[in-house]
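Here we start with a single chain on its own, the form predicted on its own, put down as structure tokens.
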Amino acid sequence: MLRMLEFNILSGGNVSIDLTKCKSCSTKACIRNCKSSKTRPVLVLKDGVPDLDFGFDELEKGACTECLACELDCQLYGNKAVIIELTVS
């Protein structure tokens, strides 16, 4: 099992998840708030972590919307395994 989950977004920034800590997260927040600018979420739950519902290049073009719902909610409801790092210039 992968132990880290970790794409690039349109910004430059990045994003890590901790797919060790997500096996025992009882709410998924990260999941259910992830929104997108297309229809569907970005990320999605596959064997009981999230996954990508997107090709890293997808992801870097844009489909994220970098809107941190994923990082906010992870760390008020569930096991502070998403950090997001974006780019100041």
Second form
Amino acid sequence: MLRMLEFNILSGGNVSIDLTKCKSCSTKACIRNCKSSKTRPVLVLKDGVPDLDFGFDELEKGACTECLACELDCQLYGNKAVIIELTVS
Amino acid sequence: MAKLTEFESKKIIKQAGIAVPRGELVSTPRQAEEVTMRIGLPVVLKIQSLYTGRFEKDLIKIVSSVEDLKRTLDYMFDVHCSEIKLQKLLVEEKYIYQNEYYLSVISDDISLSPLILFSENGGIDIEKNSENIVGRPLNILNGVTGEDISFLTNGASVNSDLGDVIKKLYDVYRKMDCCQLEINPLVFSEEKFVALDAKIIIDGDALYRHKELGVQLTEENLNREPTSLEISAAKIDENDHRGTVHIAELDQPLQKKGTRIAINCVGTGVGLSIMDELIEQGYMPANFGDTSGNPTASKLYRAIRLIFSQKDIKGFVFASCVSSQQLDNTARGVIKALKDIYPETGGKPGIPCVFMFRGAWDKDAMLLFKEHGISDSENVIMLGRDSNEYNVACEFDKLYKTRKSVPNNVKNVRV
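Cool, the form predicted on its own is there; where's the form predicted together with the partner chain?
All chains and molecules follow, beginning with the one already shown.
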């Protein structure tokens, strides 16, 4: 099984999800509040852990709206598995 | 908008065929002396800065002798190096002439067309002689016509070559996507028109077409160099057009007046109103900040990190106008930034902060602050859509006065 799920985002930075922590997460809060610029969320549930419903190139071009809900909700209601690194000049 | 220095502007108009004085850029007194010897005395020494009114500010000096040159160079490099961060000095030949003319092309908001301005009374006091300026809006499809030139120079005792200069200047205006292009003074000397000073301001939205200039787009602080914070802030929007971030630091003379309060708002009008209200309460805004157009939360994160990185900030105010901006996203960006700035308290700020959320998803935004425990902080006051800018300033004032008496509370922000 994939241990880390990582993807780059348009504004510069990346999202990484430690899937080893996700199995035991009962809320899957990151998926619950995930939004996207299109009609479906970026994160979906697959085999009990988050997976991507967009290609890496689509995400890098802005499919992820960078709302940061996955990270913040995971901190509060999940297993602190999501980390978003945002570059600041 | 992006303002070019005199040297950069002259380089462009010279390429268009308008004469400019011989000159070179230098960065040391020794180089300045060498260039002076090549050009020959007298010379004009001009500090390349975006400040306006350089002559009155002593940033331009005319030198006629070797002794004078050494003394003036010492003064310019020693004094101005520290005061205005002198980087380059333009050493230029001195022209002898009789009349100074003013010639400019601007993008005119009233006629919605390019407007050529001409005056026979140019020079440093052009603002005082504005009644002598003749203006002519141009039809952008036709460019400069003979009729336009006759209108502008009617009765002017100048050589007919002036029409050629006007046409060339207009060509630069179009080619370089200028908002403003100005020659002041334009003089007639040695049988030709010469641009002794020039200023080009390029439309910020067109700057991507002029990468050869190497100009960094920042907020419109056209009278000074952008600060490192402003350059960093401009980069936030560089490759991501989902919403906008505008951050400008207050000019240096204002920064030491009063208790410095950082600001970020949704909407320029709110930002300016908050600044006014804080000043009324005896505080000094450290910056202007506006994150609007429904920016991503990540943009808010970056903006807040930069705003909190300013020195000696004693408080922070956030306020939104009643807009359609998705304020829950805005709140997430702010919360993540606070958590990174104050990790030991889980995002509870170490300085007094007032947050006013009004508009779409404002209740969600307030709820997020509660969920993350930030609104529980004694340093935080949350206001909703029943509040206004005056309330924000008053609440901040009360909070600041209460909290500053708490030992070690109002301290410098660590970022």
